[in-house]
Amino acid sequence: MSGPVVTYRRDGNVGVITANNPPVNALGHAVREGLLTALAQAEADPAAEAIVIACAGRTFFAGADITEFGKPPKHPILGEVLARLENNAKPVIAALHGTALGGGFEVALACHYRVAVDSAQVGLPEVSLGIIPGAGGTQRLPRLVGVAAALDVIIGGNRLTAGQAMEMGAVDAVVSEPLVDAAVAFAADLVRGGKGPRPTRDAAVTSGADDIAAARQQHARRYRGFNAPFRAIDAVEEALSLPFDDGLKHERALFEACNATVEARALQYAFFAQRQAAKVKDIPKETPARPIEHAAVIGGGTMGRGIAMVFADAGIPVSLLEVSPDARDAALAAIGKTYDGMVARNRVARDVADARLAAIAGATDYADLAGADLVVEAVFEEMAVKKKVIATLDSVVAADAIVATNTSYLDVNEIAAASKHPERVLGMHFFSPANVMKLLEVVRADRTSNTALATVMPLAKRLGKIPVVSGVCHGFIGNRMLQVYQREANRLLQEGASITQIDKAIYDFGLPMGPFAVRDLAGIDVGWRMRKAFGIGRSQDARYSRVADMLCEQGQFGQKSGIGFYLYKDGRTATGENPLVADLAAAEADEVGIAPRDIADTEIVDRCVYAMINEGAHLLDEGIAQRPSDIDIVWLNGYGFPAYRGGPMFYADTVGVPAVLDALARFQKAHGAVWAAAPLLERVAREGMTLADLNT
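So, to be clear: I want the structure of only this chain, in the form predicted alone. Can you give it?
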């Protein structure tokens, strides 16, 4: 853009500084420099008795300039600008609209007064990037709103509405548009009333030692393994005990220490990776998308109900088809009960829940789906059933309507071939519970059209999902890698590790649950039925473990049956290992000639995680995944891989690809050809690259 990014003008007796740095007024170097220049003009203007800081475009300063992440700081840094604002001899008023986040909110906190339109949002989301507010946020916010409220904002990273911020004490007035005119009027009133500067730094911090201790205890489990949330607590604690300037210095030191961690690199990597995942490499930007104004879901089971709620929650009317009136009514009743539970937990208001439920129409006749722009089938995971549904839709919906199959493993090419219009068919693999989980694997079949993909990828964002494109293979990206992860857990069990040891080692690595606890929670029979359907067994792999299959043959399915790999009390609380598991594993080990041995936790983690890394590299070699970061987004959002480790492929770079290859070679020597390294890993190491280099 031409012209200065920050300008100064005077409106009556109020100086107005306006930043215009599209698209979100990021606080890059030019903006920071421009703010200092404009402040100097305002300070030197004898007719200006107050100063308003505003932004053109759709938002106030939305935060730091992400293009500066990872680069050395360039003066003036934001803290220098904020000191000039706060120490100004004239009252400074921030005029907030859009989203004032991170550094943007810190600008507002350094101003003497804050006014906002009612649609504005504020917040300090730095913890989600592995850092803490570094320009006074941890020192100023507690002085305005108290320690407990400040900790909630900083650690939770939540956005506050203008009304919430005003109620809390972080905003002085909620005003009507035009915002700048209202801010100028507010400033003029201050001058008339003889009210001068009101530096936030001078406000007293109310005692909050108990709040600090409570926050450490409250977040110990939620942020297990993370660093930044606890350094944020440390910084807020220093606002209680240190003079303001000393607190700023300590905050900055903590910020820089956080920014140097693997956690910060991992979370910032994931921030960019999520945005990149939505881009399909070979689809022209001008590809038209089909408007989606009405959706349909076939199948009112757990998954189908969740998918219907996803559309309703996004404001898209949806028809839910079941085989009979009774099944239809039961599905709608179950959805209503789910919404009732959300209301009871204060997750949605009653009127919002009622409106969403009203957007879901029950149906028992395919003809009721005729007007749907997109249909998602969520029937039984059986090829014949899904193909019949897809073929039936040819005579029901328009030829250009998008048809999606929600399958976890089945061949989407074969499913699409059942349609006369295979180009409109793709996979939309929702994760359970569909109305909660963010990940959506969008499966691109061989004949899927660009238009179908160009429709579904932005639609996913509208649905509140994080879409990742996958090619067609057994299990797509996530479940294919899950299979090798579970394979190694099974083999470690054969070799002498207990399920408790394996689960604890993986939990300590950072996943929310170990592989056996997860299988008990999901139901061991889910994988068992899939393996039977696909003929997966000992004939394909001499070391295939039948332990889970044998448990299922005895009706031991996990939590839902009260017994699986673990024993359960009340169907939920594990009371210990199922003793049958160790007996079955020992017998199987003897059968295949494996001598039991002591296994270190480090070997458990390396084998489970490196198996995933190697399989991820195979997926890249085969073109199933577009880029390593897409794989990481799948595992971060669908399977609970610890965010502070960045995903399995980022973790490989952290360890070093050559070190991963050395481990694969050791495991291949000990455990066979299944551990042969993917060619991609060998090429990356040979050329001195990282996996992250492949993302661009």
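Quantities reported herein were computed from a predicted structural model and do not represent experimental measurements. Think of the rigid core as the biggest set of C-alphas that the two forms share within 1.5 Å after superposition. Residue numbers count along the first chain shown, from 1. First, how it differs from the form predicted in complex with (S)-3-Hydroxyhexanoyl-CoA.
Relative to the superposed rigid core, Glu682 undergoes a CA displacement smaller than 2 Å between the two forms.
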The other form holds:
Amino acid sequence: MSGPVVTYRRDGNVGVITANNPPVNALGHAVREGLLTALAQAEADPAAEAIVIACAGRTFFAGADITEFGKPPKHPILGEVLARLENNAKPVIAALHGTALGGGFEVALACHYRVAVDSAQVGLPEVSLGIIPGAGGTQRLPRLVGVAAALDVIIGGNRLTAGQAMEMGAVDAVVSEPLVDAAVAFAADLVRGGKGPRPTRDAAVTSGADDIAAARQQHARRYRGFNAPFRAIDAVEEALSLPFDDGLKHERALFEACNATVEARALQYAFFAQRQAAKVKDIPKETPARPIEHAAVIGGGTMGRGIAMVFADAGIPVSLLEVSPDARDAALAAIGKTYDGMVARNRVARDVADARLAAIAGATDYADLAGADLVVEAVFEEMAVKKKVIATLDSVVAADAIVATNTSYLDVNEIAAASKHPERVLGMHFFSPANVMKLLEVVRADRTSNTALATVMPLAKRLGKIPVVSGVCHGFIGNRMLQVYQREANRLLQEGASITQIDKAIYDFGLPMGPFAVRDLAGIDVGWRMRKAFGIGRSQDARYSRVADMLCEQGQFGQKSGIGFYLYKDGRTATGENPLVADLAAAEADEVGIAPRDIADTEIVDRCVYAMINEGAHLLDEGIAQRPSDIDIVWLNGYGFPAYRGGPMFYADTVGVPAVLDALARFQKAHGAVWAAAPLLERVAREGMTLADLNT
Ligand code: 3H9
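Compare with the form predicted alone: the form predicted in complex with (S)-3-Hydroxyhexanoyl-CoA:
Okay, now the whole complex, with that chain kicking things off.
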């Protein structure tokens, strides 16, 4: 980068400090130093009667530089810069655009006045990084907007629009572009009106003890297992009782303590891992993407409907093809109902929902898809059906249109081979409900072109999804690991643990539900049908558990049939175990010659999680996953792996790969060859590396 990161100039009687640190003006050391130098210039400039702080590029400061968090702090720390701003003898005005987040919003809060363009957003997302605002956010925001609203921003992670921020009192004016001119005019007006500095620290926090208690209670469930959100509440509570400077000191101490936790390392790792996952290692950066202006979805079942909504929600018109007018109308009606539900829950405004629904055109004729730039098939999960659809598209859409299959398990190479243009075919494996779940596995078949991938990866971001590339294998990254996790849960059941014990151990480890409760929720029959179709059973695994299959044979599919592994009332509340499960498991144990025993919760967790880690390492060995962190992104965003543990591969590093290998060896001795360690784990241990070392 050329030129200084912070500059000073004067416009009339207003000094203007501009930071320029692409891409997001993170407040790294050079910026903090530059701000102090520029402030000194502004203070010393006799013609400057007020000071504007602005940023060049796409955004006001988007926060502290997260890459610095693992390193010792370097002075000046942000708090020192902000004290100099707040205590300035000249009025200081922040000019906000883009996303003023974290330390960026804290800069603004330490200024005496704030103006913002309409499109600007502000927020304090620190808890999502395992830390708390560390430069006064917990002390200044409650002083400006009150405790309840401040807690919403700090704990709820809500970003405020400029208008909302103004309504709350965090922004003084919403101004028109050009922003800096408007900020200078605002500053000149202040001077003309004889208005001087207005330090936020001088405002009183009036009340809020009830809001503090309510926040602790309200967030207990959402943040089960997390530390930072509760330390942030502690810090806000101190704003009520402590003098400002003491409050700041306590906040800084809490910030540092939080930043030293595994939770902080895990969440900050995941921040960069998510961005890394969007990059395909061997595709040149300059590979052009194909423009996508119109999409089509084939199949109006649950997945197809959700996928059509994903495009509509992102403002991309989409055609939804069904086999008959009745099926088409039923799909559109179901989508309409989903939008109605979202309106009722205040998730979306009525007019926005209507516009989204209008962006989905029902169709019954392939010819209606002719103009689609991208087609996603979401038809029945059967190879012959999928191949027919893919082959039909050859004569329907342009030769360079992208064709995606939403298969969860089928061989994408075989599906692609049904097309005359296999290079344009890839997998887009959405997770259910497709319009809600963030994860998108992008399945790269052997002949998928660079253009197809270079189109779909950025498209995924436009769709609000988190894309991860997977090679072709049964189940891709996520479901292949899920299978070994479920295998271990089944084996533990055979060996004498109850489903209640297994589910609780996994829940206590941090997943939102245990493996059996999840299967009841999703429908046990889904896996049953898949296993039948693929002929999966005792022939591959002498200890294959037939318990789920036997439940399905009796029509016990889980929540939807009121009985599965558990019994349910009202369709979703479990009232206890289905007694049949323990009986079937005991009979099966007998059959395979296993004597029941007491099993510790730690063994349950280790076996379920280490099985996943080992499978993840196999996926890396086979080149199915690009990097360990991609696997973590899949598990964090598709399967509810606890974010404060960073994902299974990050977790392996926190346990230590040699310790994981020791456990694998023990399990192999006790339970057989499925526990043979992946060569990659052995190499990592032998070479004294961590799995994280493989990410770069
Ligand atoms: C904090 O402020 C603590 C304070 O209380 C102070 C305590 C003392 N640092 O996301 P994008 C990189 S905590 C370093 O693709 P977008 C990112 O890795 C911080 N790097 O763009 C990527 O790099 P690459 C609170 C950062 O337009 C590139 O910039 N703030 C940072 O989709 C582009 O990012 C936050 O948590 C950073 N802070 O979204 C905000 N931010 O090109 C974090 C980004 O090599 N940032 N990078 O892959 C964001 O939420 C989004 O980046 C943002 C832009 C919305 C700003």
